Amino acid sequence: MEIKRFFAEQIDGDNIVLGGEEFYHCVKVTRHKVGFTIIVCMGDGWDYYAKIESIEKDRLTAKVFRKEQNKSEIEGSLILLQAVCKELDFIVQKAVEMGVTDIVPFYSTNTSVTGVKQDRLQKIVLEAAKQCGRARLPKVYEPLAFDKAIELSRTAENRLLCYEHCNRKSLKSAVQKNTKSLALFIGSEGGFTELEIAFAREKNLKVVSLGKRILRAETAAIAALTLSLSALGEL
């Protein structure tokens, strides 16, 4: 049987409690027993190999009996913001999936779409974040105008916006390959004005190219992660 991965925030020495949502996943649905072995993370970049000894009403606990350092996860940091669109449910799944520590939604002039249901956002990167073998959760922020997006940004070395009729700069000839933290902005499937262009630049963003062709927004953040990855060495 498939040693199964879940994410918990209480440990007690060699002792994990699993409950909440995560609790039901493990006894209700995966029919997991006393005696069975699970993978649990905290969060902190290690799996944890546990057995299960005792099942309660809401709660389960299992004793560790082996630590792991899960190799799945990016050094530093990878911050994709995406500007909001009808994929971006589909965006976190796959961003998750590629290694990002951060997704920044953010509204920007051509966002066609209103709303974003973060619960739903935060429950797509558990579930995309336990297929994959990942160790921590990625940090979901609530959706933000384009020019705070941009303030958050600052934090990264490497600042890089992705641009359609851009022509002077490729976007993997732009990732600095020693960086420790590079933050990507995508567009919505409008792309970005002129205006916002110009904005990005005087904030000192680089705007870069995906090549000759207009890709759709989900396309555009697979294949951004994609090459920025290759040029970190983290594929």
Contents of the next structure:
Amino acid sequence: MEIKRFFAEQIDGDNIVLGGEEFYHCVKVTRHKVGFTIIVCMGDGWDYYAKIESIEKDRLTAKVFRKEQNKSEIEGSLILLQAVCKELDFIVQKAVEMGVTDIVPFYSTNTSVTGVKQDRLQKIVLEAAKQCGRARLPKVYEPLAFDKAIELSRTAENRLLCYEHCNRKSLKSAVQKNTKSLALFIGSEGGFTELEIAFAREKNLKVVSLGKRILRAETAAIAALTLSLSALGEL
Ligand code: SAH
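Got the form predicted alone; any chance of the form predicted in complex with ligand SAH too?
And the full complex, kicking off with our chain again.
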């Protein structure tokens, strides 16, 4: 049987305590028993192999017997800045699977959806990270205004904004090969306004194309991440 992965808050020497939702998942959903082996992640890039030693009402303890560097994380950082849209949950799940390190939802002029359920997004991130074998939980920011999202992206070396009316530069050609940090902006189903595009250019973002057809936001996000990972040599 495949060894299941769980995220814990802390490790004390060789001892791991699993509580809350992760305890519930481990004991009630996947029905782990004393003596079973689990992989525990602490968000530090390591996989801790541990044997369950005791199960109580709301927590379990496990003892680490091996520690391995997790190999599923990408090098450097890949930040997805995504306009809030109907398919945000789906996009967050796919982005985690694709290996993003940070997700920044933002509001733009043509965003029709309001109110992002932060708890729900965190849960989606946790489930997706476990399912795809990651050892780190990507950070999900509280939604920001577009200009604040641009400001936040300033830490990235390579910043690209996908725009369907840009036929000059392909995303693939705009990814710097050895960049340590790449930020990708994707719009909502309403897209970016011309003013927003002008503002982004003023702030030195590269405006890029994903091809000749207009993609839905969720398709654009997956396509942009795939092309970026390929250009970075991560695929
Ligand atoms: N409102 C627009 C479409 C928006 S598509 C319209 O109906 O005309 C949603 C987002 O996906 C866009 O804001 C953009 O970031 C991205 N996108 C879709 N197709 C694209 C393409 N061909 N090139 C670059 N980005 C694209």
